[in-house]
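Encoded as C-alpha cells, the following chain is the form predicted together with the ligand, with no partner shown.
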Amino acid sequence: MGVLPVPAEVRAILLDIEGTTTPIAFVQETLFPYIKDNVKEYLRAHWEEEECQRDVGLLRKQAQEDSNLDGAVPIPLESGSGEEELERVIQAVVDNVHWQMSLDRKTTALKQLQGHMWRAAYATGHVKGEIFEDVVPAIRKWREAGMKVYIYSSGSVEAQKLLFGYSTEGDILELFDGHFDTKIGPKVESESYRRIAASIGCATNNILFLTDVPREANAAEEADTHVAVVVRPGNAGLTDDEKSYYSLISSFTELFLPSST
C-alpha cells in the first residue's frame, strides 16, 4: 500500500460504507445490537402506522422467499384481532428479524425496517454514525478536482443517509452527489454496477468502487468497473491470492487523482 493512481477514464468514486468509510465496530457493536434489543418495543409502537405495516410486508414476501432455508422464521397473517394474536405476529416478525441478523443478510426487507429504526436512535443522539479520519478531507479532494462521489451500501439509502447526516464529523451528506442501496440490486451481482452506471450517467469504466468485500469487488469488476479493496481495522482478512490480486488501500488518502497534482 502507498500510492494508487486513479485510471484518467474515472469520473465517479462510489463508496461501500461498513469497512470502507466506516468501522465494522460500529455497525456490529452499535447498529447491530440497536435492532436486536429494540425491536419489539419499536414493532409494538409503531405496528398500526403505514410504514411500519409495509415493512412487515415486505418480510413477510421475504420469509416466504426464505422457507426452504435452514433456520427460516414464517411470519404469519394477522388471524383475527386481539392482544394475543398482536403479540404472536409480532414475536414472529421479531424472531425472523434475529434470524436475519444472525446471518448478516443483506435482504432489502431487512434493511429497509432497520432504517428505519435507527431514525430515533440518530435522531435523539443516541448514536453517531461513525466516519474513519481520512474519509472526509479526501473525498473534500476529490471533489474539487471534479469528481462525482457516491455511496452504495446494503444498508437502505435513508439508513445512509442518517449515518451521514447525524456523524462524528457532523452533517457530510452534501459530500455525496447519490446513494444506491439494494433496491438497484445487490452488492455481489454485477448487473448491480452496470444499473448504477445507467442512474449515474456514464460508462462503468468511468467509476472506481471502493469495498472491503472482494466478492462486491468481483462483482463490479466482471462489470468493467474499477476496483480497488480497503483494507481498515477489524476488517475480514484476505486470502495471499486476493492481497495480491486487487489494488489495496489503507487509506483514501492513499489514491491519486491525475488531476490533483
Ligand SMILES: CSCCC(=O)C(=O)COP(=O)(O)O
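Residue numbers count along the first chain shown, from 1. These figures come from a predicted structure and were not determined experimentally. Compared with the form predicted on its own:
Treating the chain as two rigid bodies that shift between these two forms, residue 126 and residue 98 fall into separate rigid parts, each C-alpha being assigned to the part whose superposition fits it better.
In place of the form predicted together with the ligand, the structure of the form predicted on its own is requested.
One chain, no partners, no other molecules: that is all that follows.
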C-alpha cells in the first residue's frame, strides 16, 4: 500500500471508528456482547430512573413501528400491578433489544440504551475503548500540520465519546474537533457528507474520509469528498475491483500531508 499523498485542498480528516480507528473485534466481541449479557441486570438496577424510563419509552415506540416485521417483539405498558408484571415488561424489553441486535439494526432507540449502558461500563472500568496503535501518533501529527479531525460513526455521539474518553490510550477526546452520528444522515447516503461539510464550514472536497466500508466510501465520493479505504486485520475483504479503484491504506502513518514536507 505504501504512502498516500493527501490532496492539497484537504483541510479536515473525517474518521470512521469500527475497522478504521478501532478493531472490528472490539465492537463485535466486547461492546455488543456486553449489552446482550447485561441488559436485564441494567434495566432492573435503573428501572425507576427517568433516563431509563425514557429509553424504554423510545424502545416501546420503536416496537410499535416495527409491529409488522417478522419476529418483532412488542413491549407492553406497565399497569403497576406488582413484581411479576414488572419482570414480564423487563423481559419484553430484553427480548426486543436482543431481536434488534440480531438484525444489526441501528435504531435511535437501541443506540440510546446501548450508549447509556456503555457509559456505566466505561465509567466502572468494565470496558476500555480499543484503538489501533498507529492512530493517536498520526492524529497528533495531522493536528500539528493544521488539520481538523472529526469522527463519523453509526454509533451515537455519546458512545463515540465514551470509547475515546475511556480508551486504551487514555482520554484522547482532545484530539477531535467534533463528532457526527447517523442523526446527520446514513453513512451510505451522499447527502450526509454534504451536511457534514456544511456543519464544519468547508466544501466537501476539503474533507478526506477514512472508512473500511466501500459503500460508505462510494457515498462520500459522490458528494465530491476525498476517500481512502482502510484495510485492517479482521475487516471484510475487498473485491479486486474495489482494490484497484480505491486508494487503500493499512495504517494512518501511510497518509502523507503536503504540509509535512
